[in-house]
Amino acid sequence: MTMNQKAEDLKRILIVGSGGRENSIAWALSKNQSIEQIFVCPGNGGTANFDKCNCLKTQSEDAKTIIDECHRLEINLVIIGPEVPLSEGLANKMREAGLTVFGPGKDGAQLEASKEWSKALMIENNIPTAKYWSTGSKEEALEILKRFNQPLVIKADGLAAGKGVIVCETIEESKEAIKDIFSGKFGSAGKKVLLEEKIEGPEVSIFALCDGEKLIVLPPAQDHKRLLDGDKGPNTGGMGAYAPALLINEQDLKNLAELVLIPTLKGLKKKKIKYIGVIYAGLMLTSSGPKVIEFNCRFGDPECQALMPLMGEEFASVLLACAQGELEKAPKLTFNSECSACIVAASKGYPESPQKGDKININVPSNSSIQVFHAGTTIDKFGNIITSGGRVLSIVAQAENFDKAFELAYANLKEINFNDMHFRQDIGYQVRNI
């Protein structure tokens, strides 16, 4: 597929990934009239529920097999969802094979794959962030903690599926977190550890679609990381989200683009990195101004599920234009003005050791304001939908305000059940009257 194809030639798309993020992107793209087929590799138990969408199960998950399938199916655009294949250079291999890809190369994916590299980029480009120390030694980490003499945030440097960050309330907890990481809790992701000062304030996620030179900013979202109501319990990959986040208005978003997103893209360019894909900044709005907690090199999950229903039909054309490095030629991306609410239903034992293999019953009525996005699901030989991961699915709803959107989402969540289903009752408490 050549790099100069036009938006009207966008007929067949491949999305790499199996989670709720990829399921929601497939759903959003399926609304584009000109797209004929959307393949999700490997997809999940809900992929084929959406018009024009199919799972692509390859014999092998190696890059060559997927690239061969892309050529066989005459794929016009590849979208790589998760951070692991991005950090392993899948986008590079696909581009070398002549495919049009939305997703950064291995160099740009370091934005997420190495917290130390990401922090250095922030410091070099005057992007506000918390003070930090980096070390590859447990002894040195404990020495830094002793010297600082305050609870710290302890982070595994590498990828840990959204679970490699421990926000400690006491010095003792900080010590335990350091020992856990260096004893192999997060595998090779914890060979190097960052110790970061604790900063306080509400969190918000901002996203930009980039073509290497320019970017478009999406509505902000807010994620809920902790497992239990009241933001208690362990960190997870995310238990729910909503968009747009009301913590920041349109002018704030413009200011944050100038303060964070644009300098990040410029900083990447200075390193000779042509960054094509999503820049996702997790921010904390502190009393001394916004600070970046971390960057991700892909859409947030579950923020993506809340955002996708707000995307206009031009979304597919904008992603193609980014992939081609020609964002200025894209149609203007419009956004639905409604409020979007997302609640995650998880398996018992998530995030440490999720229970799998339970049958899922879904009786949610078809409605343009409600979506069920599958994540950790599969279909057994009898055609039943079965749990296969920690975060099983999300229910997402849109309405004119957040009270109505969450009311709709929670009401329809009652129509879904599986053994020991767990979800938070207070998602969106920041914008709801509860």
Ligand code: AMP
The other form holds:
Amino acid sequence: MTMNQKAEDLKRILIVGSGGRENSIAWALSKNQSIEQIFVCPGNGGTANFDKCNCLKTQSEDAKTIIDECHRLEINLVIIGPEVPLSEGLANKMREAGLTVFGPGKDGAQLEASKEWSKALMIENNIPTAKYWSTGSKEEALEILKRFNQPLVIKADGLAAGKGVIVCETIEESKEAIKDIFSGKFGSAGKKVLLEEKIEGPEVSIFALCDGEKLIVLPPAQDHKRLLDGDKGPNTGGMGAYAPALLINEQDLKNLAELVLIPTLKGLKKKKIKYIGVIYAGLMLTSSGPKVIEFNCRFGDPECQALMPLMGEEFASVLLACAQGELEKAPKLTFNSECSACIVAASKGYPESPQKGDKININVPSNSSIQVFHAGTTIDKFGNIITSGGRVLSIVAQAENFDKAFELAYANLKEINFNDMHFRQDIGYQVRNI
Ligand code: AMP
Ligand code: GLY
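Next, report the structure of the form predicted in complex with adenosine monophosphate (AMP); the form predicted alone has already been given.
Next comes the full complex, and the chain you just saw is listed first.
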């Protein structure tokens, strides 16, 4: 549990979170022969499906309880999945208690937790992004809109579970969005708003694993944020993803690292922030070049589920090295060169008010190129797997090209069912023939 433990001493890992992202990280780490136990706190109905993986249910979810459990279980590495505990400073408290943690502290998590803060960081470090204004006053926001006289994208400053961004088609809609946010639609996340120039172009997500000083770049991925086929319907946490995103080639990715990821890490360092964890940049490739739409301080969900099957077995050692601030000592992270396709199955009513409590049947045959990652699932007292959230699970498949990967994923999705299961039929339309 000390800061300078060796990769071969990495035996017990705790992952904080309950989603598909954490389920896929646990699966990826479980393939590492030298790891003995993986706990996911609180985990979900699929956690224990993987070798060496178990849910850790604690009496309460407060930091002290989880830290005490980490000590009791002699955890060598903690990985914090979601943005909320990161922005509340769980990583800080764990580090103070002597734990080795992958995930930024409260200061670094502002990259995601405050859009105003992250925009300022972008401007300070010449990172390309859409023009914006930020204000804590409704009147001023309406005044800015009037002056600009075009529909704007209206964003709540704080964390709003992926719902705090309203892309407006008309000035009237922008006005309504401003009023909604200031009347408390997103609670305290909407104390301030950002008004952003609307930009256009395909979107792609890029990721870096950081040790505070250095970083390594992961394959890019593409998410599908809208609920319905044809990118229609409300924004969701993400209905599917694929990796690597073919929109950008290897050279483009290097250029984007120079343009966005490296300056971000440098900018954080200038603020005396030792950023350990994932920098996730959501980009739009506009006609005037790539621009950052948002930063997240964690792996994307469901991008993570598409990415994890591409990670070489060095992944665990690399996360540990990041957590120890010693990325230079890590083995080179290799990536499986296949195409990975992920489709999310959601429950009726998602994202507004997901239906829960339905029995899930899963008959997907065991195959090393197919994974079922659980998210909103739990096990009832009879041992049935039942739905307990909006995004219920995802199916992920790998193949030599995206046509085959998606064919495999969709064919196996037929072996999963629950009442009113909803999924998009067109995930990956950008890279396959449909
Ligand atoms: P976010 O939650 O920040 O990822 O935003 C959700 C979605 O809103 C993004 O994936 C984009 O499709 C869209 N969006 C965000 N900012 C802009 C912008 N400035 N111009 C156009 N679309 C945007
Ligand atoms: N899939 C988008 C996100 O994780 O923010």
